[in-house]
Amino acid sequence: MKNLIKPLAIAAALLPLSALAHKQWIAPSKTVLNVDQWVTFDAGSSTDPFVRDHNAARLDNLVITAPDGSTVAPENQSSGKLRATFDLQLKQPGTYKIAVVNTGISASWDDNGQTKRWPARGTPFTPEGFAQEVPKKAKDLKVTQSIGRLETFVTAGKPNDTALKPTGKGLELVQVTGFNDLYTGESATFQFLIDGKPAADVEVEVVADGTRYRSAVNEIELKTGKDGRFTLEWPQPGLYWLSASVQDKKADKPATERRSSYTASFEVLSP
């Protein structure tokens, strides 16, 4: 169990997103770019995206991927009540990948007529602490698997995808049309896959920026193909939330059920 799952600082990461009534999101100031120039991100949690009205989001777990493939670390990283924030200088020309990927397992179980929940809130989770405190007999004993992806992307001069390559693991976007290559008045292809396949019949929900100053949300909702494709044409400039996810039966364990959820934030330019 120890290779599978990787400690979070929260239960909360561990529980499904559709349990949780607020959006997570990452914001760059700016995704296209030169070489050496220097981007700022927001990243937070909230009743819609990119509105600061909750909780920062955690950074734990945020790996940068560089255009070569290495890993870089952020700059002047902090967190305060309502949005964290770092720095991130684009050395390299390509694209750049930010991610935070967060896995783990929660349980549930009926314990005298009363829903007992496992790990408890605010508690980190560990291996050692699943085997001492889940009853393995308990009466509805439920164990899922939990794998979310909250990503960005940046580019600095001419794109590439090497640190784009999916890692074959849970549900992850891969580019038809460039992610940093996205204008309004022109139709963009995305492709979700699930363990590195295609991810047919995916519910895909996408959110322009500005909530808080218009009427309605007005989310546009698509559905992946059978090749795990779908299309939208972006009806304004400016930053776009993206989520997905998927539940299965395909979980390690000693889990029983999986959800793979997917977050992206994506620059729409005008011509």
Contents of the next structure:
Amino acid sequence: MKNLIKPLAIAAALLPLSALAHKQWIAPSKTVLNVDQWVTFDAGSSTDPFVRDHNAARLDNLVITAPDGSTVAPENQSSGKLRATFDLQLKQPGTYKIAVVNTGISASWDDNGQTKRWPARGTPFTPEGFAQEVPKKAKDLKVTQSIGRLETFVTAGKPNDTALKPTGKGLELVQVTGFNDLYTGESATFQFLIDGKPAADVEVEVVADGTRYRSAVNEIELKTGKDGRFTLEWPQPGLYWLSASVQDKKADKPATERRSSYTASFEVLSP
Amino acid sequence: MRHRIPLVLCSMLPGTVLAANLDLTIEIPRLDVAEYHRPYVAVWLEREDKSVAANLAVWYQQPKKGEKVPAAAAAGAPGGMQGAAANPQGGAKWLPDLRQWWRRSGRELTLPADGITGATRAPGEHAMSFNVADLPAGQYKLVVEAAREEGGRELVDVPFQVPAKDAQVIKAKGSRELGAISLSVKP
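Please supply the coordinates for the form predicted in complex with its partner chain, as a counterpart to the form predicted on its own shown previously.
Up next: the whole complex, starting with the chain shown before.
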């Protein structure tokens, strides 16, 4: 048992986000709607996307951008054991972006054969705390910045792209074919950006909802081209989970490594 | 149950364009189901690139006249649900279920639209006449889409050409949500 714990702890230290085995997801009840309609969202993390069997997602950093670019508040927000939930009335025509952006810096180092980490889970990074708690010359010191985006999109009436403008920070997805205009039998093209510029050679994983009711995950693995774009065909209608992550050295101090991750869910309809 | 709705769709577009005289009959089948709701139906003309040349008809549940928000619904509903029970837009919230129509043009229309939108129709044959002006020569499809609460969705399309060489009648048939469809095109 002892032999097993150490490699696991090192693996955990290398991936500072809780992205180890659990996939984060936001599941919208519908994505193609009319103005004034209500839509509800579940958000959680689990081994298989959309399966409510592990933990509710933390929605502290939930931001809903309305079609005119303003921020609107979710309604009836609550958190259960297995999923968090909130409602939204689509009062404006156009496309809404629902995003949870988690950022942070964490450090890990080797202290006499023991892996230490700071800050503790659920506590924020502060420069003062970092100066105080993290030994500058520790063995295998690794300071990692993480930027994680968890998104989904819904449209009332005609889609627009005001809410979809990239922020230019971390890994982001841009529509080439519409996020809420996805149909089986048609190919969809999206583009990944890193800090606002095309992200080439990014590995993208796509999983269809319903893994519980089939014997294989059947994930679709893709890679972005030089222009950051990738194209896929949807095997069947339903909800899809799409995710990618990139590691680089473009971190904010005191971090030296940066991990940018992006996850979104999309609804595909039959034509 | 035969209605004749003469309709002229005009526009101010310049250029050499033609008109199409279309006589259309749509059959809404009588279905032996426990809970029957009349289908929502959309009829439009599609160009070869699937863009919409003309919206001809949309049947959906109209708002009831003089409907008011019940005080109980306004007071008792959580999270700003006031008015949801009164449904002032009629069945407009279900229009996205006419999925292709919604995607191709419905989501851009302001409803109700004069001469296009109307109440749902009972099972039976429904005849309509359209004089569609301003159609450049080319291949078109007349598309009929039906979606029914507690039921399914079906699309039937009828290809035709503008200008028509001779008067012709083109027939198509749905399998469940739509019955016989007959389109008569006159030059």
